[in-house]
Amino acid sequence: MNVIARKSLYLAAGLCFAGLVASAGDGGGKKGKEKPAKVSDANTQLKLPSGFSAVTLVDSIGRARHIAVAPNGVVFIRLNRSKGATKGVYRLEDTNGDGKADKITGFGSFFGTGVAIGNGYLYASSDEEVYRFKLDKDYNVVNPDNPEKVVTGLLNRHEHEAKAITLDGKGNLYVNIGAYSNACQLKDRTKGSPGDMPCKILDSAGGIWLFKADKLNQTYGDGVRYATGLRNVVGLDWNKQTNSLFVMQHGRDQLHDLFPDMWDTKQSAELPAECMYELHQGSNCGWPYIFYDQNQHKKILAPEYGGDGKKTGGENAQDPVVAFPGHLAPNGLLFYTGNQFPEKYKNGAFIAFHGSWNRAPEPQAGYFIVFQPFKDGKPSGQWEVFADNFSGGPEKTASGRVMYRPCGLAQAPDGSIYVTDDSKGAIWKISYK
């Protein structure tokens, strides 16, 4: 991809990570025995802008998805199910200030993606529920074996099932309900199959649902559909400057495979855009009826609904605020509010691109962190690659057989940022000096 080729520089991997030895204890800090993690310096692994450096908080903690950091620096990692994993949340603490976790405890028997801190609680989602754990003043989990259930019965059809979550600080909980479909075809991912009209999936999925953060035992039906027309969202964050929700949508797949007369393989590898949207109550982003073409800068009518690659559509659907190349899989979003990084990063957005699987026969792409500048609450200027070489080098990127896949992002109290990897479970802390 030309855009990626211009933006991405890779450094051959020279770091072999050691395994993590950690306690999967029964609590958030006071119970269980912790063993020190074996950690490595990641400076030789990642390619970063001048003045930045990275260390690994841990090397291999499992399929680490999203991450939350407490005001005292304690880190909470959400784990997806992986071989040998028995706990779904890990509390990591650096007690001697060297940037490496030396006190690690695991708790929670459910696995998933979302994690957030607010209202004196740690919130964590599975693919069907959202739970919360009470935290004490030192951000230890008070009763790790008995979390409270905030929301139950969330839709899970085993496609786009990850329940990413965020809080707005005003008592509201936002939950992604991904569409269990690629493009709402009558026969999903079937060549030439038309789209369901209207798309019935949108009644129960394909959007963001709103719940009360402080109310227990809410059901799926108690939620309010906050925004619709979103195929799947994994990266989302509440922007404190604009006081609004921003999300990164995973765009649809297989334009060439399903409609080869309209798109060739190169076009299909780059389209449609991976889009950033600013959402408000009632927002409609247009899936499945349209997709966004970042080259034409237009909302294009989907082929399942009569499109030919040129017809526009979605008059009632909002435009993205930023459009990135297709199939990079944006899994993490963070608006930077710290003071450690240079001024240009203030209030801008970091996005973790997990990397592609579906660009063949074109090379795969992604596996990096990009930065999108913002000014006065709006994107300002061109995005740039910020942290690269998670893959291990250009050959690994092109093949998709990569070392690491960035997923979650969080800001530390000192203004550094954390990045998770859900392949091997490395956690990096990126700092500026």
Second form
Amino acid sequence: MNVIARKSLYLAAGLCFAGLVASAGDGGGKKGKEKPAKVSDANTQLKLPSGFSAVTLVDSIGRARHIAVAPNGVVFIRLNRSKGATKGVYRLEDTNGDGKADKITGFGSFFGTGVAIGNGYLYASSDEEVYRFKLDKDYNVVNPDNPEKVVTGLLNRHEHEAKAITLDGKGNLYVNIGAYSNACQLKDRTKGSPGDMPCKILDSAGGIWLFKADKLNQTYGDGVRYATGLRNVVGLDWNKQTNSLFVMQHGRDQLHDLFPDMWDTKQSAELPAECMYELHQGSNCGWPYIFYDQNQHKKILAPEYGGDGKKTGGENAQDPVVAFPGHLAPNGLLFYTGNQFPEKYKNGAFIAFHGSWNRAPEPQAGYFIVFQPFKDGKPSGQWEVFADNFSGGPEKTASGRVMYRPCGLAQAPDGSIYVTDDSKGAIWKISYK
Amino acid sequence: MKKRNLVFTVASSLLLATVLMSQTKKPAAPAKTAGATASGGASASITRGKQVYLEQCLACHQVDGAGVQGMNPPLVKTKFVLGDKNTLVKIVLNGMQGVEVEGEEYHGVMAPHSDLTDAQIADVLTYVRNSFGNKAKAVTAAEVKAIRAKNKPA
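Return the structure block for the form predicted in complex with its partner chain; the form predicted on its own was the one displayed.
Next comes the full complex, this chain leading.
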């Protein structure tokens, strides 16, 4: 980064600091005691390819999960519950164009992950429901206190409970219902407990469900199990080029803990892959019976179902389109359709990796944004790390005691992209000059 | 089925909360004076307990015992770690899920560890209660045995 850029970032940092104190009463305390000049804050934190820069829209709004941006630039973010938080959705607007949100309104007393804009509504999910709020032409929320229930009664057993959502622009709402299990053992995460055969969890979870975007009070019976065999999906996006749904699966944990004779801690830190799948109605991605080994490029029979680390399985399960290293926790997926970034980014995928915990005692990894180039709707070429240093440094990454954890991604109307952090609640806008 | 599960979870967390609240927190005693185990006292128990921790607990609660935000709770000065041994031993025997820890929610799942021996559970808890900045009385194998005998299988 050159000196001038850095200077202007410091300036931006100062402004951001002042702006936050003035406008956002809650959650602004993080850096209250530091002098703005020394703020080694979110603004200067990220490492980006040359030509890119990042500024924060806000820097401590709470556990910001997914994000949606309206055509006029208004930003909506969805929050997970945290101590003392009272609002689950925030509307953020930068009215004077200085890059900082200066009009911040919170509403919705329920917490969760999913958010999407479509059909004149803001959709927001809790861990059991999908609600919608009516939007006016300026993307103000008309009924902040009385959202309508679009879907209700989804399973929440406190494991993989986040209901990530997306819309296809054709009246359909896709909802992830994560499996309340690691590997569908009769006793979850318990050494020696066999896999349930067949895995009954798949009847009501472990897949993507399809609902109507404009029908109220739908339950399981009104929905369709669109795709199955997905342990848990947080990052998902509708790809307008292929006209299909892409998802990022969180692969299973604990190969070493549960089967120390088959995998050592090093292997268990890398396996299995975190997979990107392209879905169609009826897709089956194979969980819990198999997992994908990115080194052998094979679907390996799960040890709970008779696997030994080498036997393959899942003949009917589809292959991932990309396989990333294990446990990096892909929480956000965005296909880039903007014109601001250089040509190679067009129609490619950005993936926000929340960062690992299941690599211990090996070093943790992730906490970055990856870019996977696409050509004609197919991944083309190697993925690369696009935005790094959310953690605050290599030691912090290794220990998992990190500053920020990237989670949600969205594209702004000007072709910049937004990244949320669900640790402190920083939101970056990354732009190219 | 679903509802009953939920009710059960809520009920059991309430129960846990009541148990905890009715505890008068005793000032933590140094480990050495606490009930020494048959084979070599508390410090030997801590050494053995560390091994059990590395094998059985580290994956989730991490090397530094500080857990994973939103997933697995810290084992640093929580009510559960420093509090009543009966509750603590039962967490290891029966596992835990869906309970707030120090006002935060965790979405991970702790499986039962009832396959560990009385001595292993005593050692690992003695280790945890005397590591990561914690200071609390040792747990003995005899105590674990007594608690296990009265523990209703989940």
